[in-house]
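In the block that follows, a single chain appears as structure tokens, in the form predicted alone.
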Amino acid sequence: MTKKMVFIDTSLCTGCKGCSVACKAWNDLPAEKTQLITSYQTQKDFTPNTWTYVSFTQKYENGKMNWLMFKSQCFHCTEPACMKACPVGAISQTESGYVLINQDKCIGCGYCAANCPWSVPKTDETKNKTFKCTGCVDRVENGLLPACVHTCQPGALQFGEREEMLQKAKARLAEVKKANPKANLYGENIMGGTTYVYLLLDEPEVYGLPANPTTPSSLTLWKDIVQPYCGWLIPLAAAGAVGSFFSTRLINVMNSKSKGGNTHGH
């Protein structure tokens, strides 16, 4: 299966909230209670049981209050932090660009959260297991649109092959810059490129993200340089240890002879 790539298209968005209902529906995830964070945004973060959800911020500009829209979920990287750190292999990625974390093998230690630049992953205490979306790979796998996109009545979310999804999303940005010429792709090549890349209307701090996302150089220290090389560091330290013994135990023999032959002398 070739890449696939959902474009968020930011300024179609009306913050209806119908994809995190249809999130939830498909995958079958209890309703939690919310309280009202600012606006109409009733959703701080991610949490096991909420896989999407939209943001709303306020920027009054040029006598304008502008409305920034966002729906938040994980974005699937080509290059995934989550899975780098993950220790017991529980995560994967398809053929098709989703990273996918195997419940069977979880054991909910939260280093993908700790790692991920969005901190999208979030860990079950009672369950010990850590969750996120998934894309609805099942039903991306069967012909079917994710469910958000599915659900999406504004048309702000669209699916298809990567390249395909990538064409027209620099179509729109072009049109959409006349009006807002700070609008960007967000996701194109960060992280290796994302499966969900987004036209925003503004920088992406504005919408509280990071503008260069990147995997934590303390985990690439971890992974690519220390881990490989500890099978031998191992052994080569317990070597030291022991040569270092013998050679101790040595110079303290050459001493002991050295000083009884300055005793028999005197």
Second form
Amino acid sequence: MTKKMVFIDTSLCTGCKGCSVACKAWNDLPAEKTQLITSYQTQKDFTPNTWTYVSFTQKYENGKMNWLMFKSQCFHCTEPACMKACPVGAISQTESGYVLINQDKCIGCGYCAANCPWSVPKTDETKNKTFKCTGCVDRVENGLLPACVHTCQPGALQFGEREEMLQKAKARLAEVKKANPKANLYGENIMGGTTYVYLLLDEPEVYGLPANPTTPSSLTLWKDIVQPYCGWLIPLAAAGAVGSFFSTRLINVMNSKSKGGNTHGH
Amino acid sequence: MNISRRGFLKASGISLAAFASGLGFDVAAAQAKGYALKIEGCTKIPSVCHFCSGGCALLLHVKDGKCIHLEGDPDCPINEGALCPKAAGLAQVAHSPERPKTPKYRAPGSDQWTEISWEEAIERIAKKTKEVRDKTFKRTEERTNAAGVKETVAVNRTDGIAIMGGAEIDNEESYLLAKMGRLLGTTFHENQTRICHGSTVAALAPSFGRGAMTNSYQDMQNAESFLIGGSNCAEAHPVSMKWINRARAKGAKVIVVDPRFTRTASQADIFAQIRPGTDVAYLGAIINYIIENKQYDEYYVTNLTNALLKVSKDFKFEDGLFSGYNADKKKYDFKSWSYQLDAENKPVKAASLDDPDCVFQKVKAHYSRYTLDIAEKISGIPAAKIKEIAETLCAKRPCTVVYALGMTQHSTGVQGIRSYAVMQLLLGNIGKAGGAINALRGEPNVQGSTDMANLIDNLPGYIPQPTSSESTLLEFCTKYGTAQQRPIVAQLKAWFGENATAENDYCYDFLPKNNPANMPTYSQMFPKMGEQFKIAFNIGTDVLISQPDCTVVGEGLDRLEMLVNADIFENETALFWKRPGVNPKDIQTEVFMLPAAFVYEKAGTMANSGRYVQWKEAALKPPNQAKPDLDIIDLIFKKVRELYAGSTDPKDAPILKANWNYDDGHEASALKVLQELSGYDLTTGQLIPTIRDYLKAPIGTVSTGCWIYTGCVGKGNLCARRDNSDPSGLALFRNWSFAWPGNIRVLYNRASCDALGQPLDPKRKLIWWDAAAGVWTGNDGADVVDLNKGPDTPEGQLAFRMNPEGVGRLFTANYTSGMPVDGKPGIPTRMASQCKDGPLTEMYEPTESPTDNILHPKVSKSPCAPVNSTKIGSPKDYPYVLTTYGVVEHFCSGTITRNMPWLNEIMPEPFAEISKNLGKKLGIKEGDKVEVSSARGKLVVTALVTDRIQTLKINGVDTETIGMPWSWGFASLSPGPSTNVVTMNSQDPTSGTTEYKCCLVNVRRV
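Structure of the form predicted in complex with its partner chain, given the form predicted alone:
Below is the entire complex, every chain and molecule, led by the chain shown above.
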């Protein structure tokens, strides 16, 4: 299958959260207890049962309100740090661009999340499994639109061939820039180019997004240099047999991420 | 990874559901099985969404009687597969553990339900209905006739039975509910439309001839500009954004006017924050701008509106009052709002728009007071912005006006919507593709329940409900015009069949007659419970949450002898005897909770806002013992009739002689009811093919339950059509379902043609006169008097054929066409609908207002609006303006959505939105709990402190607006405080719609 792309045109998003419910409906994910956080936002982060949600940012300047809605989900990177990080090879990538966690192999160590620039994957501590958006790869592979795209009323989400979608995104950007000079495409070139590409109305930082997300250099060092020569460390750590520096570091990384880190939309 | 799609498609069979749930997505297993879908092996059954009036199609994936998955139907041209969050989550209703399992009964004074059988429930309800009917039936009543003489006439009315609801059930159910009520003798039937879009019908019918939204959702793609004022359509009618965005992609401009910067406003090119209840002021300024700058469409105004017609010399407007005001009655006498008439009873036409007597000059003079400056002072919208809006609307035609409850729910609701009508007629924007007043109706079948007359003052098809002043068919026709004779006789034939003959006035006597002095609208029914109403049927409504100043609702229900409640879930109204602050022991009302089937568990139609009457089959069986409302109504009526069997009392004749035979084996058949609505040719016994056949047939030879639906199943079930082709590219979709009347998609479309009957806009060709064939033809059905009467005939020029003048009404004159003959009605006569508070629109302050009316301080508020709330607050004690609304995540009272966990997750609680200035002043931070109080009640919610509401300068004074959603109550999975304990119950004088959109409150941090 050729490379796919979802174009998220935030300029058309009305923050209805239809995507969030459609995701839960298709994936049979249970609802979670929430409360209002700010503006109309109630889901503050991904969880093992929440794979996409909408954040709201209000920016009032010169008597003009910009209410910025942002639908978050896994970006499905071309160069996914999570896949690189996974100590048990549970994460794989499809030709079409989707990055998937194999639950049979996943041990729920959370190392993928710790290395994801957006902290997307979330571990269910009772199941010891880590979950995230699948891109509705099952639907896509069967010729259906991803559930979120299928349900989007205002047409803020579009799915198609990557090249075609990028053309659309660029044309739309040129149009939107006329009224919103700070508008930009987010995802085209980062992490090797992401499957979900955004048209943002403002700088990424305004949405709480890292402007230049990268694979952590420690991971590169580990995976590309240390690991090839010390492959035996992996099963060792994975089995949790040793309370080594590795696990301790992993826990620390996870803690720092859940306290803020590079997550967005809070 | 190297995966080919072909490989996946070959393999199939095993559901992914097992590993998609609980354990998440198993890549290896999915790939091994070729990404088999969880919906493999399911039957796909389409249905229609049960939330707003969009009529979006659902697609249920059903296996072994279970809904495996639900999503939008991509074949439906309304939503093209897309669904808002509420609809996307609808699978959660089908198998919800919260659905009641059996009918339940609550005995007087009891604090719990007892499960009972359907047989017992129906038996007891029917017996009580008969008992109340027998006790409260009025055979005759005294009236004062036109000569001032008192006389006794037959009224055949049952005063003790109240019926509530209709907008949440199918057309067939809504119709049977109306029919059952009238047969039992009660006209005391009100439904959501009264408190929702009542003002729409009351404003659009006097303007254009019909009270419905003029175009469709899809037609929005044809607009060049949008004025979205009084609608938060991105939230309340999310499907509209699909079509608005299509127009935007072609360059259309979007203007949003709202008291808050809403999710819709986030999409606007121009946003203006307005003080709630002041729409007439800024719209008046726009009308003034159009006239002053000669931006009106001269051809349209001259030929297609009443601009040239001469108004009576007695008509005046002075100091905030139109001529004819009676201060004691708080009512107008409409006489001086008439035309100057010629010897043939036709309005005298002026030679030019400059004639000082003509409507146009009256309009010009009236709105000249609405300067940009005055409008700014009243509404808070800067003058420059009003001008920018006016310029945009003039430059970008056709314009689609989009509104909803933000316009209707005011004591001046009709005036506001009428301002849109005046503006759109001047701009030449009605009857055109993309030119519209799109009143986005609120509920899934509120258009249908209005069509079916779940209202005290109508019969199905907008036939006036007779009062004691019209105790005979002749009196009825004399008053309303002979144009009403055909539909009422056809309806009487549908109801009473062969018993209805010309000799007995077609059983007109069997219809209950209202007492003009006792016609309570929805919110006025509750104080009458106990004293007048002994039993109330509450079908698919949650009045305890949805009525304004709702404390009186519970008190009313407490005084009933019996409440019969049918709904999907046990809502607050069903549980009113358990509400906070009361002791069930003190409440003697018997209560029945009847579990009803949900929309996709029954066959039938609903009418969306664009008048699409869409048929759906049952996709699932109702769970547990739930039944469709059609069966519930059918069972109750048949049991009552059984109890009356053999009676020779004349009062029981309407019940015993009625046509009521909808059984299809053991259940009532929705199709049989729809066929009754659509109508029969009684000479052949066949269904009437089209509405034109109905119009041609001699009176008394056809039957129609609701004449505007005539032909909807005439040539097969047209409502079930699923051809989504659109050859014209104008999004007309004429082979998708059926639109009343006569499958016309854009109402008044004769106005899209020039005097010769040719399309004015080559890009938007709706209809045209084919001279060679001698027929009106085109992409849409022609909305003309006669398809074969061309532009060379007077009839062929009429764009607004349902108005007695045949033109659009800038000035809603008091007028009935036709010639009286010896005091009897001539032929044909048609009575214009009337706005009770003025033939032109005028700015009046809301019932509770923070300021005086600077146009006429002595008549600050509506001089006609009934005020039902007994406690009125002053700005000194309650300095802030509250406006209330819904959110996209919940629907109306929340009966259904608060029982859907996915929706509770994305909107778990109510809130109050306040400006940052107010937050600073009162020390309120985002997330704090605040108490919001009015003279009528108070509640505590979470505060959202936001720049989306700004402090407004009104008459030089800083004025604060507070916004609150109202969808919560004490029951359900997600209980919360009800906003309607603080809102105002005052009414628009014409429509009876209540003023939810503005009242005064105070706020403090708790």
